[in-house]
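In structure tokens, the next block holds one chain alone, the form predicted on its own.
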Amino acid sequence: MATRELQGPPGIIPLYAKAALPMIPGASALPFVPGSGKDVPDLELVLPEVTFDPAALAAYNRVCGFTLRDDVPSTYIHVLAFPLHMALMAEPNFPFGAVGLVHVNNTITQHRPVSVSETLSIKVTASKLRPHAKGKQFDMVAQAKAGRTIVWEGVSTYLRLGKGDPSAKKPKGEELADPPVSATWKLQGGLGRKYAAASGDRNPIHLYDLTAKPLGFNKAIIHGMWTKARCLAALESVLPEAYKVDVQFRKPIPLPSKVTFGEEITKDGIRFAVKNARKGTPHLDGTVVQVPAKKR
């Protein structure tokens, strides 16, 4: 595997512009436009010196509902890794552009709390394409180290809609009752723009109805990672120091919306879910399980 060390975080706006180019007929023939590859490139991107900006972190905490404290929310490290996701998907030999991909699953493992005063190194790779009932899917795999110790890992699964493989359809598991509702959240129309400003993720589907419509949405939708972060903020008081949190993104949440948050502590960990308050449409299902903690 080839490794490329970056001098600083890639700029998200130019990367989104490049990611959208394959949507223009004939543009994929250009040598710098993603879409020429048959599979995901065998490339590792590394950002060796990652520090935390307290003001940026505070803005993120406010928009997601986290308490202001010295430890960094596990979802914020995903925010720092996300530009590397986009840079890898912007490679000319990536098989398609990032715009239009569906984020279907996200798993984060926090091996120990990370302090705002620490310096991390972050690397990102991608798995090979694999079949899905509705197209093809792949994982963006991120890892953060403090010194030589892995303190955080993230796996984001993306779906490229297209000709699917019916045999890849997952068998239905045991259906559990919904976790008891503990809160109702009103999401304002501008929430996507507020989260974009705090996270740097300025995908047009999250900003305005006008920019979401060309990409297949009647209204702007909130980022799935905001929803995951908001859930973890609601669970902040019961989260263990080291944990694995896995979520399935179900249906997009249009803005504005009113949603319910449900939670249940079980012998295995924590179950939680977000649904539309009026229709009961499922938006997100998640679990938290404790993992062995690493020392600072």
The other form holds:
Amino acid sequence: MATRELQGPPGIIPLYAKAALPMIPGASALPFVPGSGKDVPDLELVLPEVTFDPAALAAYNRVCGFTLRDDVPSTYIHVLAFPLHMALMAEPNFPFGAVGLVHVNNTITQHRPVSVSETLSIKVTASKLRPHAKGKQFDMVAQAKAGRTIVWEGVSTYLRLGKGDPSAKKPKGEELADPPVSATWKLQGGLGRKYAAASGDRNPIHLYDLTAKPLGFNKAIIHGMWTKARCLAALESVLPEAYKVDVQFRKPIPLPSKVTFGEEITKDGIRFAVKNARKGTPHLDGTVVQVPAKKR
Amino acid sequence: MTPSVRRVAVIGGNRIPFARSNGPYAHASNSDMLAAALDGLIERYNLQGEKIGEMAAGAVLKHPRDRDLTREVVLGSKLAPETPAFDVQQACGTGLEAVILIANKIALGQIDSGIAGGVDTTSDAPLALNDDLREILLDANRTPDTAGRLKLLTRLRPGMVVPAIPANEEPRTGLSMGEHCAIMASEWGITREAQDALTIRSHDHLAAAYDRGWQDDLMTSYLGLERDQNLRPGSTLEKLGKLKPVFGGPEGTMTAANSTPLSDGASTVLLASEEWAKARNLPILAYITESQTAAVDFVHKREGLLMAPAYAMPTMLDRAGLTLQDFDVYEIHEAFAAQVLCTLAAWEDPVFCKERLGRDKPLGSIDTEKMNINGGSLAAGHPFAATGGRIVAGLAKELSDRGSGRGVISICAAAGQGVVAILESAGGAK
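Given the form predicted on its own, state the structure of the form predicted together with its partner chain.
Let us now look at the entire complex, which starts with that chain.
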């Protein structure tokens, strides 16, 4: 696999522009436009020295509901890895444009808490394309190291809607009752813009109704990773030191919205869910399980 | 029923390094910093999941959104969520007053363990709605009809976009604390040189405490800061002598160096009954044995704004059956070098002690070599409500290191108040 080291995080806005170009019919034939490849590129992107900016972290924590502790939220490291996701998806031989992809699943493993004073190296690769019931899916696999220790891993699964493979449908697991509701959250209309500013993820589907419409959404929708972060913030006092948090994004949350947060804490871990407060539409299902903690 | 009184143990403390205003903690709120200080305390004393008897903490500059600040911080922490908490506010006395409130509950057997703390930010200051605008909005809320509401709009003025900014100013005199202290310094004839010398000593002692690792089990780093940001050791009288006075006019003696800077920070202290500490194998550093508050009339009787500790001290000493000389360590909060020196001068002055304190003899002088031996607020900085916890934890550790001995704390506060307390080493007073 080829490895490319980047000097700093790539700018997100030009990447979005590039990622959106394949939406123009025929554009993918151009050499610099994504969409020409048959499979995701066999390439690893690396940011060798990632440090934390306390002001940026504070802004992120505020919009997601985290306390500004000396240890950073595990979802914030995803924010630092995200420009690499985008850069990889903007590669010319990437099989399709990033705009229009659906983030269906995100798993983060925090092997130990990461302090705001640490320097990390972050690398991102993409898994092979594989069939999905509603199209094709692939994973963006991110890993953060402090020195030689892997302290954090993230796997984001994206779905490209299209000709699906019904045999790829996941067998239905045991149906669990909804975790009991412990809080109601009111998501304001401008939340997508606030999270976009704090996270750098300025996908137009999150900003305004007008910018979301051409991409198939009637209203702007909140970032799935905001919802995941908000859930972890709600659970901050009960999260283990080292854990794996896995969420499935269900129906997008249009803005503004009133949603409920449900949680169930057992000896095996935590189950949580976000639903529409009125209609009960499922937005997110998640679990947290403890994993062995690495030493600092 | 008369409750029996138990000894109250200081188990230890944890604080975050203090930062200068708009420094590394510029974007941290009071609850963020208090949570960070509490996280370190929980970690150090293995309090994860522990139901603590009660936590008391406060902030001097508190945002209205921080209703139940301390309880919210507890809920976000690894302490058992069944730990009750309440907020305290007594200006710069907040931290020590919180310690006293928790200690008294432990002494009375109402709780077996408790955490006291304090936090302040001058960076993330609680700006409030302009008061004139606030009144119009409230009137609008009380007006039933649209026409009446529209009429209210005519009262709006462009200047109302300017928010209400918390001022470091006494509401009844309009003078800042520094200006009040400058009057005291002038009345007591405190020289610039004496203030600057005390300042240099404070920085050098705090730097020495850091250098020998003495602070290691008193704090946890936060947002990249590992030492108090204000610390500047190795200064000289010559260097400090070049600074212009900031309070008391051109002839004033108070400068930016011999006054504490606006700072951000938080501190916490773990207190417990002896049984509670023993059951958890936690060593006891010291006992809190006495405390006292006092207040002075700085408005009509023209007493110095920051002179209240001078009054609180003899009341406490009499009750404890001690003299001012019976201490091995003195912790006099250095809000301003001049405040410390005025207080010491007052205790030495027969006229003040006779006329103001009603005592036949002055309290006398102290050996200043025993004072603020690990540095004071001039060096560490002074996030108002966080200072008490810094001093209590540091004094308890110092008394524990000595194996025996007695220490006294004196803290002045706005609005003419003062808080004092006595700690005794777990190894005994002598």
